[in-house]
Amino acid sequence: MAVPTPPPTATSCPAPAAPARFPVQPLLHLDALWIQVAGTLCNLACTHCFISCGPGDERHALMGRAEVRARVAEALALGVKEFYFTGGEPFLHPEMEEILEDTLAHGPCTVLTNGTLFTRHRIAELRCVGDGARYSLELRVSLDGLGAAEHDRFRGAGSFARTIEGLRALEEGGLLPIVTLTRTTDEDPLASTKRALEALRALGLTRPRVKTLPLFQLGRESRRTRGYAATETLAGLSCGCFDPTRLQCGSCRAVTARGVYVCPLLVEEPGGRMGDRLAEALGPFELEHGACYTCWVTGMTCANG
């Protein structure tokens, strides 16, 4: 007669698989520091924007001329030797020029902007303040395309025209832009750099400087074409494939009014954002977004190097 199978207990039962981890970042350094000064104000609504800035936004608010001091003050005792302004529209903020002023004394610094808001008097203003500090000033313009069509497609029409003539008169007035130029298509990034700059000559700039950075499936961007898919993370990333020098998040944090975040990708992410004061962001970090997997798989950062 045969036996009858015992019903499963919770110890002959097999254990459920533990979820696949995520590798930790750990903070090597504190050498950079972005701050979002233009919060998420902005004169253009951009179709691709991972943080969705745009006019009259005030998610994340202005920075003033003080707070900055004291995030550069907080930064600058942690070790921190550069600068990254962002937003929004840096160029939206009334004392941007008095800001860049006061950081310049302590490191160099780089403001990122879509280069339609560069006037005479303003590109005259900046040189003046680049000129007379103690480290460099570096401008970052953005572009979505080489062309009006494909550029206007996501900042809007007009926008590629005022953002040519911006750049051509920001080395009229000698000051080299840094061209960044979102990579829309799977080129590679060497072909995509060599085609930008011919093309950015035959526009009239002389000496363009250029970089490229990958879209993120974040913001707007995930309205427009889709959000990161189940199989675009780093879960289960083993410890003998991670390289912890390879993320710009190794070596930076972002601050913004509402707080410091690991960087400025993720300060409109849940679990960007890491305390109140920069001494509060100095731990490791779980690459549990898709941006993680962006910045991974394309070794892509958003400082100039």
Second form
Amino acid sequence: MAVPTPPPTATSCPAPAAPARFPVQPLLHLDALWIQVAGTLCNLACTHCFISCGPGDERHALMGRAEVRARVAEALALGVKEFYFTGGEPFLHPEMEEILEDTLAHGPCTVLTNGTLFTRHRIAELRCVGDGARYSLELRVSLDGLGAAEHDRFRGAGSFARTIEGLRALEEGGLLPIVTLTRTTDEDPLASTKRALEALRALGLTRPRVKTLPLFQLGRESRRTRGYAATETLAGLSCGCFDPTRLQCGSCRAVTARGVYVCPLLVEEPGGRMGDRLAEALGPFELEHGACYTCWVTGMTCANG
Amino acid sequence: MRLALLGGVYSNHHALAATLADLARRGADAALCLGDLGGFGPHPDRSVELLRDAGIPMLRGNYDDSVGHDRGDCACGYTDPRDQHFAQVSYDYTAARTSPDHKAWMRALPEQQRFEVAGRRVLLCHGSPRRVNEFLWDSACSDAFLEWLCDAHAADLIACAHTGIHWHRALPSGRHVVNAGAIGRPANDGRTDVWYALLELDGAVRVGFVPVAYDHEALAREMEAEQLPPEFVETIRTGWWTTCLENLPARERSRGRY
Ligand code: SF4
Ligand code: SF4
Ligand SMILES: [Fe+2]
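Okay, that is the form predicted on its own; can I get the form predicted in complex with its partner chain now?
To see the whole picture, the full complex is given below, headed by that same chain.
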């Protein structure tokens, strides 16, 4: 694959001839396969949802159990390290436990959930699936604030209380969830993690785990606040300044019922789709999107670590 | 061939001395340390001297690289402020007490080592073959990924450390990945012992892990005298990790107390 590699010791960037070129990200290895198992179906309709999911939304359909198995097999042939399940809300999928059981036989799995659908029965089932597996099962629960007022303004009245209840039940069930906190202010990530850990302890969690994520100006969030500005771009970064190990798209791909995408963020964006099968989506990707700017500036990854 | 692999020492010179004695008793054809001499424990120079005197070859772990080059932190990349705080306390303590001669020695250590035994290509590294500070946890690495690592790095047996918890995987292809754990910290299993790996490499590969009991109370008292964090001392006395927990996957985390 012909990927332009930056000179190792470039000292200055020549002024780019208009139009500025975007850096090109090679896929270094497929570490993470993101599986949008619930498509765009969700029980909530958060005002900042970057793929604008909601009740009855089938722009991306649910993925069937056999379809997930086939995608997992494609990724295993490429040496994938771990799997992530998203939506929408994965626990709306009628076969989610079975899909997890299938996949956990082959590699570690993380489920990203809004945490509002955890019944005692479901937690017992997940515990059973997790304990019986060779690999770790991680549950990642999204929070957009550390109190009802903050969180519910994105997610709807009552959802904070339900999510906290879900978190407590998961911990009691021994599942040690990871809280994914959206940074809705420009607070320093370390400070917001500290604040979150303290708040979660105060809410009764004894072993909280926290990961923070930036907001992306995509989907519903772009309508709630604004989309990307022309200045939020990686154009012109293509010379010696570009580090191909910094971005998650150097080590992931995402699949939905509609095909294979460069990353879990661009499944609804023009240019994000790379092919029908993983084998067609292993090439380099030009980082033209405004979201790529957020990724670059924050150094974020959607993965656990 | 009988090969002993020691994971991180983390300045636990009492455990290192006990491990060397245990090794001498069992008799190994070769012994190697996979990196990370400093951090956590007291008097870093004592461990460096013990290991250098014993003539045990050593890889350059992320800790040795950071201390050797005075990089300012241990390069574990913690995002949990508590983990970061304790990592910084250890780093500053260790860097200030490692002699310039030992730092120069650390800078010159190799990052990886390769050799062949009985037709098997063995690759020794610190974190993973592709990154010195990558954590390879048992529950977080698919067979498919480990097979790919063996392919990509032309190895039939990969040995690493860095995480502090030992494990071994016999892959479907017949290749092996071994994480030697650490001899400087207990394995988050509620035991005060530390562990090292003993590999038999002729014919079929056999991998065993050896627990080593040592005078952990003497170490704990030294750590207290040096005013190292009580959280570290608790780990030495109880066998449960109290810090640097954020990278632990759910499985490894739920086995511990914190
Ligand atoms: S942000 Fe998550 S929970 Fe909210 S609508 Fe989107 S998918 Fe559903
Ligand atoms: S949005 Fe982020 S992860 Fe996706 S292609 Fe752009 S830089 Fe990569
Ligand atoms: Fe290390």
